[in-house]
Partner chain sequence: MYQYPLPEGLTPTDKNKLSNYWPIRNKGNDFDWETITGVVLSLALRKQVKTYELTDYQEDCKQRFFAKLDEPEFWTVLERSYFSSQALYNISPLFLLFKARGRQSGRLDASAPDLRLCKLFAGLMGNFFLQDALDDHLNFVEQEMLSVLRKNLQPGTAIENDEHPYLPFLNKVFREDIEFLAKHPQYLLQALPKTLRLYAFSYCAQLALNITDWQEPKSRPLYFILETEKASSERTSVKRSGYKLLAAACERVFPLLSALDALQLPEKPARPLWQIYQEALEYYDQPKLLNELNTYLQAFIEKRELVPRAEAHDVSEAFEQLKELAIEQFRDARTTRGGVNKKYVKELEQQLLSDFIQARGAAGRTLVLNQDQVLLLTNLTIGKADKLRLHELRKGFEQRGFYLDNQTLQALVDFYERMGNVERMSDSGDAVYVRKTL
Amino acid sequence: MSSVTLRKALGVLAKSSPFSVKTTTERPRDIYDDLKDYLYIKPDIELDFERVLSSLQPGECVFLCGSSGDGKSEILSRSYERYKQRYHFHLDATHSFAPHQSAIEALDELFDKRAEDNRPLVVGINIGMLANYAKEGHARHIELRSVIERFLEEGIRSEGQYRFLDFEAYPKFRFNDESECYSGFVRQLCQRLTEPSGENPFHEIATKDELREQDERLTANFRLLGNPRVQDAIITTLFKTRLIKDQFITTRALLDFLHQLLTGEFFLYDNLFLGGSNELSQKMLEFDPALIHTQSIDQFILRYELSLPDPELDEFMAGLSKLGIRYDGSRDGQAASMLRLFYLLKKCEVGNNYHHQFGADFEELLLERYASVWLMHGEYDGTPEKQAALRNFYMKELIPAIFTYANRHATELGKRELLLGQFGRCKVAAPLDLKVDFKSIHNLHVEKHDSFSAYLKVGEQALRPMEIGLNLFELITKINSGYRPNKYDKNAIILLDEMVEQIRTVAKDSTSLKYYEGAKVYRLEQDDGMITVEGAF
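Could we see that chain alone as a structure, in the form predicted alone?
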């Protein structure tokens, strides 16, 4: 242990490390196996997996499904020793049993053997491979292929002798996570890695490095990561990456991300936003706090880069040195680094708290508002208080944005009128009673991890739900502020277009139409087979 430095110890987190992929092996254990085992946090899916294994009957089959890097191999390996005498394990369904054999043929053979010896079968498999087998598996396994199709298309996780445990059903990030942040899993991981206790080998190694004054930037990063408020900022940034960039976050990618944060070229806050080889870091570039422009931030950059006197900043910098953070030499280009530091420490107490004056500039208002509306849908119980809160979002945000977007080429239309089309110089619109469908919210709402469904109705006719993720939520906010969507909003616009077309289809059956032709406005009403026309001629 004494010869292992913190940098070497943290190497077990790296994607390039042999420890990043778990395999069954007979090699002797060493210190790095102990370090990796210490970090392991048993996920909820493993608890359910163990419950399933404890009750498997002859002929039954369980699939542990997920994406590459989810942790399937780790979970399977941990159960393998205990159950290998009773069950047959197929740890990686991308492998075959012979050079000439495809993975699909290997699975055919595997299911043949199960049929012969009736021994319970445990399979670790990627969702993509599972879908491929449903399409391309041999016809003699048509029953199993049908069960797989129903799991993939309808979410049926238990049918006959088959059970499916899917990592997708166990999200690492949630709006209503019980850990008081957006990810209890990442919180536990950071706490376990940096916990200042004698039972934590990483802490012991870091302490020895500190006494030897070795790799001071790394040990400073390690202690920074141990701060719960710093963890909050990192977790929030990761969650934004998941929601806005639609980035899938696996356990392997998370471990590699932490490795880069700690051992990268710079301090942790710069490593967080300056990219790097990690797939998550690459997606975080546009969330760099140094890209924010407000009056107070711009004034700070000017003062800092010009080295203008700022005694309060000098006092703050002295406080930073106690955290092992020091800025030496020229200030050219360092303002961006300081802003990243202010962002990361925005809820921390440091020195004279100089950085707190920028707290408002770093608030996550959009994410917090989205989380609030997401929770409102899940908690809606029909009470007047909950109804009033939801009505506020629908009547002041969603419905106005839909009308503004649908009528963007006909700004002369009246309130609550929807453009149906334009014929020459004449624009045709229909009055529309678009409102929130509380009954559907109450009866049909299903919790989703990274979006919620909005329910609307025209008059009393319910519409299909509208899927609202953070990108579309942001677009709704921007439209209400006068923003005109463009090609860069393509994914969110598709969802908005689908809702507008759905509303237009209903509106076309209206018995009342309005025609706008220059300054002239006509109103047509159909009643008992008669059409009456009102307006300027």
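Other form of same protein, the form predicted in complex with the partner chain, not the form predicted alone:
Only a single chain is listed, so you will not see partners or other molecules.
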């Protein structure tokens, strides 16, 4: 082991390493196998999968579905040895059995064999492939195809002889994770990798490197990653890419991401935000703290780049060097790097804690507010305290945003009136009693990992729920603070438009209408087939 450096040892994490793809091989074990095995964290889906396998009956069939890099093959191969005599395993459903055969035909053939052989079948399959099979598989497998269809459409995970285990049902990131951050999985992974204990081969190797003063930036990065507060900042950034950029985060991508953070060209905080070849890093560019502009941050940049005297900063830098972080040479363009450092260490104690003065600039207000509203929906139990919290969001944020958006071309409308349309110079509006539907929140709430459903009603008529993700949540906040979306702003607007359309349909049934013509307002009331008009002519 003595000859292995930390850089080489960490190589097992990279997506370019042979370890990133699970294959069955007869190669003799070496130190890298041990390193990789040490890092393995058994995911919850594996526990459930083992439970299902232990009780499979003849003729039954299990699908383990996920994205490429989720760890399907890893899990399958761990069970393979134990069950290979009794069950039939099909590891890679995108492979065909012959050159002329398509993957769909290969699956057809696989399911044909199942009819001959009553052994339980275990299939690892990409979820996209599964969806393709449901549409394009042969007609003779129509029964199975419709079972798959129902699993995909309605989430029925168990039907007749079929079971589905889906990685999407075991999110690595969640608002209500038990660990005190958004991802217990990433937390565990970082801890295991960096834990300063004799059990941890990576720690042993790092210690040797440190003694030899070899690859100092790498060992500094490695120790930084061991800090739980640093882990928090990394996990939060990852979660934001999931929520805002809809990025899929697979295990393989995560391991490669950690590899890049540690072994990249710069210190960890720069590696985190400067892109690089990793698919996750690519999406993080826009979360770069160096893009934040507040008065205190801009002042810091000026002071720093002009090398104005700042004894407190000098003292802080001395503290930093204890962590192996040293800056020397020109300060040109280095302020951005300092800001990333401040961001990453915002909750850590370093030297005189110079960086804490920017704490407020780096707060994740949006994400935290979203997380709290997300939780409120799940925790709602009908009690007045919980109701008050929810009401606050609906009455002060969601409903005002909907009205502001719907009436954006008719600012003269009264409160609680909805614009139905403009005809000539006349704007037609109807009164609208839009309220929170507490009963539906209580009865119909289903936990979703990256969004929640808002329930509204008009009068007593319940509306279809409105799915609110972080993007739409941000838009709502922005609308309330004066932002006017335009048609090129389509991303989250579609959902808002759908809601407005729905409400408008209901509002058209109103028995009272208002016509706004310039400064004049007429109020129409439908009553027993007659129409009464109020307003001066």
